[in-house]
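Only one chain comes next, encoded as structure tokens, the form predicted on its own.
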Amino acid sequence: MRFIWRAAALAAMTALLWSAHAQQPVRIGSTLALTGPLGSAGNIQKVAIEVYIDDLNSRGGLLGRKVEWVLKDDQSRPDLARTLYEQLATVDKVDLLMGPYGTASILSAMGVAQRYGKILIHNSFGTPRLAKYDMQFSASGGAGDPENVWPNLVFDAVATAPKPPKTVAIVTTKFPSAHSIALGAREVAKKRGLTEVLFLEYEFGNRDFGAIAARVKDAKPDFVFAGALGLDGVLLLDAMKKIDYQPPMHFYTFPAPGPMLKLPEAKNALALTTFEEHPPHTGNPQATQFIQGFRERAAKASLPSTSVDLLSTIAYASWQVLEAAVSGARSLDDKALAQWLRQSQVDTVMGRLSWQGTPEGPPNFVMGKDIYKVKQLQDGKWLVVWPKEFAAPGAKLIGP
């Protein structure tokens, strides 16, 4: 009898411990650039992820457990991101990791994830050839060679202008992804027969664009291709205004959408995107729900713009990928999640993602058709203008 009693007590205790574990939240750790040069982008992503987690928890969380997001500010510094991911993996002992914003910080986080055997889903790594870890997964919607695909996409778009450009000035930050894309633009422009009249590089975090604006004005390009991030484009345009110069056509890789939206000098500016608030992108209930939730929370957070665009969408999509992997694998085990993603496709608010790549390509980047588009700032709104099948109703590229 005593043995039976002890066995029953042990079983009851085990059940209680299991029940208590089941009630504990799934802790997911990451950093974002909430301050520093990339802060304008990081804060947009923070709001988008909060919208997703609220919805996820309202549906029961992951595997029946609520989700707790352990977020730290990496201050746009890759060295700090590395330290903070070490803390998340060792001190905080989170269940899963998610990537930060920005190529350099993601590369730092990737090294930590590899050291501890953790999966890392990220959404803004623009230099795939640097990614060697086979348990990192890009949810950016970009293919494995953005330095070729994205410049070709941009030059395809500007070729539809009433007066296509014949000369180009390329100015770029030295930040890894924007820089490699700008270098790719040099080669693409050359192959297309455009004359490069200027090429300039500047340090990441630069805030004085006076000399750069003067050089661009003197070069008299038909088209300015700016490998610009965050507020770079706003500062460059402001510097151009001070010397009474307006580029005939101009492109900025990943601008801060709100500040540029409100800048008169940004009229007809071009940029990359995966999603904008107009058909055909808004043609499903999930997109409608996302837009409504983001607008409400962005207003409370006093963001410069409450509209859903590239930055918020790739952040939202990355957590859709995580939820799909956990649900599909029915596990929080990192290797099980990675295996499931390699064999699966995930439908996100911006399109379908798949990581069934080729051995010679970078591991676990979206393979097949790249889902990026070109948008233009028209009448105070960002509108997709290229490719045609994704353009806003009645929209086309405005050029000189």
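These numbers come from a predicted model, not from an experiment. Residue numbers count along the first chain shown, from 1. We call the rigid core whatever largest set of C-alpha positions still superposes within 1.5 Å between the two forms. First, how it differs from the form predicted in complex with its partner chain.
- Here residue 239 counts as shifted, since its C-alpha moves by at least 2 Å between these two forms after the core is aligned.
- Relative to the superposed rigid core, residue 121 undergoes a CA displacement smaller than 2 Å between these two forms.
- With the core held fixed, residue 217 shows a CA shift of 2 Å or greater between these two forms.
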Second form
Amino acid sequence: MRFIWRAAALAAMTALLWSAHAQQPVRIGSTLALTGPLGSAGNIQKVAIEVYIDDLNSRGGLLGRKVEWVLKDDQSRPDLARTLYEQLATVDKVDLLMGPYGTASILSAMGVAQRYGKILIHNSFGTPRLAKYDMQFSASGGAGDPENVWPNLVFDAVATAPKPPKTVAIVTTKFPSAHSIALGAREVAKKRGLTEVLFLEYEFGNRDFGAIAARVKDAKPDFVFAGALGLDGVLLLDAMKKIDYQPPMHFYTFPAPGPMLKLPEAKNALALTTFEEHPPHTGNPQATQFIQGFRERAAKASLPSTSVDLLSTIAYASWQVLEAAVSGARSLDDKALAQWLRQSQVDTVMGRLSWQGTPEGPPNFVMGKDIYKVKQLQDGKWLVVWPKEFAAPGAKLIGP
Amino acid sequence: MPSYALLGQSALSGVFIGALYGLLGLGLTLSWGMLRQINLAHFALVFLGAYLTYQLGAAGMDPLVTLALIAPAFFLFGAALHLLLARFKVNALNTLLVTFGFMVMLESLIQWIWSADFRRLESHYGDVKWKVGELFVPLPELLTLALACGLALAVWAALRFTDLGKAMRATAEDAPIAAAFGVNEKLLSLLLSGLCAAFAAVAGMCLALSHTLAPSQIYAWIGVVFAVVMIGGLGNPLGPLVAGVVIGVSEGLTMAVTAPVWAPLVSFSLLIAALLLRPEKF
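Now show the form predicted in complex with its partner chain, given that the preceding structure was the form predicted on its own.
And the full complex, kicking off with our chain again.
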């Protein structure tokens, strides 16, 4: 009789412990650049991820457990990102890691993830050839060779203009990712027979674009390819306006979307994107839900622009990838998740992602193709204009 | 060979950015040279002034008129900061550390209120420009140049020709002796500190007129403005303006004839040259 009582008590305790474990949230740690030079981008990503986690938890979370996001501010500093990821892995002892924002911080986080054997899904790694870790997965939708794919995409787009460009001016920041893409643009332009009338490099954080604008004007290019990040494009356009110059066609790699929208002289500017708020991108319920949730939260967070675009979408998609991996592998084990991702495809809000790498490319990167599109600022709205199948209804590239 | 229009426009652009360097450096050089306070918070104050101009401008107020509210408020803040530093007898080197703390706090305050995202003042001034020969002259930059020249000359003249200015210079030279001659050193220091902060408000307004704002950009100006202040001579109100224009034009012409990536080297090469050739000034 005593044995039966003891067995029953043990069973009850085991059940209680199991139940308590099942009630504990899955803790997922990451940093974002909430302050510092990349702060504007980091705050947009924070809002997008919060929208996703709310939705995920309303659907029961991961493996039946709620998700708790342990977020730290890396202040746009890769050195701090490294320290914070160490903390997340050793002190906070999170179940999973997610990537920070920006190439340099992702590279820092990747080193820590490798040291602790953690999977790292990231969304804004601009120099894939630097990724050597085989459990890192990009959810940005970009190829392993963006310096080849993106310039080709852009030059394909401008070739559809009524008067395709014959000359190009390439102006670029020395910031590594944008710089390598601009160098790729030089090669692509040359191969396509365009004449390079100007090539300029400036330091990241340059304040005065007056002389650069004057040189662009002096060179009289048909097309300006600006390897510009964040505010650079706005500052360059401002400087061009002051000398009464409007380039016939102009492209900016990753401009700050909000300020660019409000700038009249940014009319017809081109940029890269994965998603914009118009059909065919909005043609599924998840996209609609994301847009609505993002608008509400972005307004509460006082973001200058409440529209969903590249930055918010890649952040959202990276968590979609994580959820798909956990659900697919039915596990939180890092190796199991990595194994599942290597063999699978994930449908995200911005398109289908896969990670079947090739021996010549960085691990888990597809080479030579990706899901990026070219958008253009038309009548105060960013509209995808290339490739045609993703273009906004009736939208065409406007050019001279 | 670059065209004359390109060289001229680049040099003019250098004059304008140099004027902004000078305006940013005016308050800094006075507090450093005359109060022995290396006030890093000055940069954060400039940005706070710019954000307040943006906010009041967005509410419909003319950016120039906003100075009537912001400058007096900053004057009080500057005086209060001086009271605090004087109360705890913070020496010159330590003011660097203390005011760095204030700078970080002000940056956090700016970010808390306006977020880390970019903000841009939309004003009618931004649309006005004139064509003089082959060159374009935008109004916001011209205003900055006029204010920088006007304030630097006014402060220089006040320090040189008025009793108040002479008393301030005497206090900066030797406070105990000046006090022995009846100069109220504490009051003059408060006044000067307040004025330096008010100059930050003016620089902030000019910054808001011609630049897009983000809290983290506070740090982007520190290096070059320090160079301008040191080359111009500590405590010399005309120095930062002259040094700023020299650096701005040098940077502009460097960008016009070589790779723009070389431009930042110009200001620091000039600083090193100044330190080597005029060590007694530092």
